[in-house]
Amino acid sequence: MQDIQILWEKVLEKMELLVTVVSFDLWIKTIEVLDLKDDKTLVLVATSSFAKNQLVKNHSNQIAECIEQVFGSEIDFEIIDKAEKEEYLKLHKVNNNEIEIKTENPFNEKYTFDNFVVGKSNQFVYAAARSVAETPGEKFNPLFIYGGVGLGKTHILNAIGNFVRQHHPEKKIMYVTCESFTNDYIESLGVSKEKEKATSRFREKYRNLDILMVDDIQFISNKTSTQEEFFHTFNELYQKNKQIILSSDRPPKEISTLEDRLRSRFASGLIQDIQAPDFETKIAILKKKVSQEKYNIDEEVLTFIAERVNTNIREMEGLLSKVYFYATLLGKKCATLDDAKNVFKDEQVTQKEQISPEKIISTVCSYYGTSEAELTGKKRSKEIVEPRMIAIYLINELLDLPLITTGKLFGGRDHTTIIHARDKIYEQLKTNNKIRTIVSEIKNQISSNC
């Protein structure tokens, strides 16, 4: 049995690669999976009758293709709108939990080793991942991969999965997010009379694997019971020489409230980081995207984008797609530098409208694992001063608020204090690689949530 919502997320991943960024954000991402009618028809809910018409008219074939790849050829679909949803619920008993199907390959087929652009920033991760995929359980166990948002962790994990599916089809492999693992564990606790059976099913699911990949393992932080269960799952797989692959946005030593025994095990294998790509690698990534999507784009557009997007590869590729889409809307056969400048200008305006001081403060707090009350309060310990100064710097850089207004956000601090914090981070960015990485990763998290 497989969770329908998780499978639908895989459909969305495939759809994102087939349609423009604008179409995906407007029409595809907002679809709700309501029902699996008669165990053979997915009932999808569009946000409005207009959205329904757009989906039926422009994206039916793509949706059908992606559903077949994930759910199998026997599953059909139909689209209703919000107004029709209430009537449907009156007439049908819905099933939106699980489905028993066999999927040929749960991994995104476009994410392979062959189309992963290797540069100085990721060559060691690539080599380690390739080695693990070729001989799972024999080298580098566990393999712990960390890096900022949008640098290629998901691509690497899917590449491992696709390689194993092709070359070791007999291997049982599972990719799961930390959130899904946690939810599965909570569900396994169940009601008392079913608890033993549910726990047994959970352990059978996760401990009888040849390869377990857990994405965003940093979210296991603060989950004491889940850490306990994952510790035993990890041990059982490790003792059987089964491959464990973990990804995170930070190394084990920086995951707060992680039990020492788990931290020790995470660090017992090979730890590799994916760094921000250099200029040459960014250009190579953009050229690969142009080739894959068959975009007609002037070479200088690639340089323009590579110079302006510092780290996030996903954001960089998204901006490339937007430039091409913008040019096609104007009836052009080739996207030019002027098109890129117009899109980039609009992108900056849109992001600035969506970013608020509260969002910046919240993101910094989440990154450092501290509370907003501490960040904006009077506390002056070393653990609080750095994130506070970074939050002040980002508010000044991204929003350009008056100094007095910024001071009020931080407990009524004087404008000279705000200037000092802003300028100190500005100077550190020139020489301190750690601060540069932290600021870059927080900015990526802010922009990805807009």
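Not measured: the values here are computed from a predicted model. Positions refer to the first chain, counted from 1. Rigid core here is just the name for the largest C-alpha set that superposes within 1.5 Å across the two forms. What changes on going to the form predicted together with adenosine-5'-diphosphate:
- Once the rigid core is overlaid between the two forms, Lys294 does not reach a Cα shift of 2 Å, moving by less than that.
- The rigid-core alignment places the CA of Asn162 less than 2 Å apart between the two forms.
- Once both forms are overlaid on the rigid core, the distance between the two CA positions of Gly369 between the two forms is 2 angstroms or more.
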Contents of the next structure:
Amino acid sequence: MQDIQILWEKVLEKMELLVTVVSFDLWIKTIEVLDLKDDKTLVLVATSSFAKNQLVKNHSNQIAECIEQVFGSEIDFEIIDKAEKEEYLKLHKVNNNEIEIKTENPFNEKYTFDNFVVGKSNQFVYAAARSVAETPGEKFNPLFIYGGVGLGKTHILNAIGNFVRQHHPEKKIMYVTCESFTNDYIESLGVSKEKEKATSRFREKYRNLDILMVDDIQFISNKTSTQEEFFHTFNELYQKNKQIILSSDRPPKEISTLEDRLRSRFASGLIQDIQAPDFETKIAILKKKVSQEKYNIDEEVLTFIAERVNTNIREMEGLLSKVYFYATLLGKKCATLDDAKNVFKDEQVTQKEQISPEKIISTVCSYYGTSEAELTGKKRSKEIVEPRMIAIYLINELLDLPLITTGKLFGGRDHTTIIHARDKIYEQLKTNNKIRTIVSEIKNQISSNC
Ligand code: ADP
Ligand code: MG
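Now show the form predicted together with adenosine-5'-diphosphate, given that the preceding structure was the form predicted alone.
Complete assembly follows, chain above in first position.
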């Protein structure tokens, strides 16, 4: 149950940002909330029939919008004036105290701990996430989860959210992507006249939480003022022992252009990686999906898929449903290995069109007439250093791989070496015509081969 008058205050705060000061003082602030009729219509009283007309004519869309944001989409409203109020009171028994709001679950209900298959690759992340969900703010703060695309980061964050909603409904928890945090922040800078209010609203939104989760925080890397704001949000929550959970496709030390002070904040709790699933975990995940979606599929299809998809679980699930729907389209009751093979043939054709690090390395090698072993090996002679740096630069430019992964492709080189090579070529491209020509010829070859 929530207090209607307190909720109405929130509507007023929002309205204040939307209308002029004069309109707000004259028409909006003076509204009285009389009743929640039939538990679904807010009855608002305007000070006079003139005021009522003003509200209906000029502000009803804004009022509707703000009510929806605060009370939810099921709540409607109507406006009456002072004179009509007397009549209304004769006919109705009013309730202007309490409302039961059915707030929508902001978390994906499919992404729960129960639906998360635990294996060697993700057991530590699972344990840490579970512990944070059970006792937020007490251990592992911040919890920083990193891992490649499609390995379950967003799933884990939502699982924490669903768990907290169920077991600690009183806790204020928020999940945002880095992108929406940034957009919110930019919006809060927007209207100059209302700047202060907008900023304080932004702060109130993000700093009055028990748990803040930001997904894909790596995207904050080149946004200086968002970093600044996030730093303060982080500090305030952290000082109040509130839980912060972040996910990223790479560890903090590899997020380039991240301010050092944020980097060290991120590293001050627990940094836990999610690794690529092993074969058994992949099979277990596929089985779970089959039973969840009630797919009728031969077991050998699962093995076939698990053997062919390297790491990305999203891709694996995508293939599984493609095979199932392929079989369904053919009118079959059960998808078989042959269906899987047919689907896979088509997939490989489309996969060819993608640029991979291997493709880049082999193209650079054939351009320079050198071997892959040499290119990725230890030798540091001038003839091999240049193509190696160009390959590293191109991988960075054309693909969004974590530096650590690129380092592994080049014989386990350290990420600082990768950064150095990338930046060196980047600088040379500005001044050195020869390098510019080479890089653009290799790029052409890569794209024409694909
Ligand atoms: P990320 O955010 O790391 O890119 P997601 O969390 O979006 O990855 O996961 C991609 C898909 O794989 C989702 O459908 C998710 O449910 C599924 N998935 C990932 N890991 C697991 C797991 N351990 N058990 C079950 N499903 C998983
Ligand atoms: Mg994600």
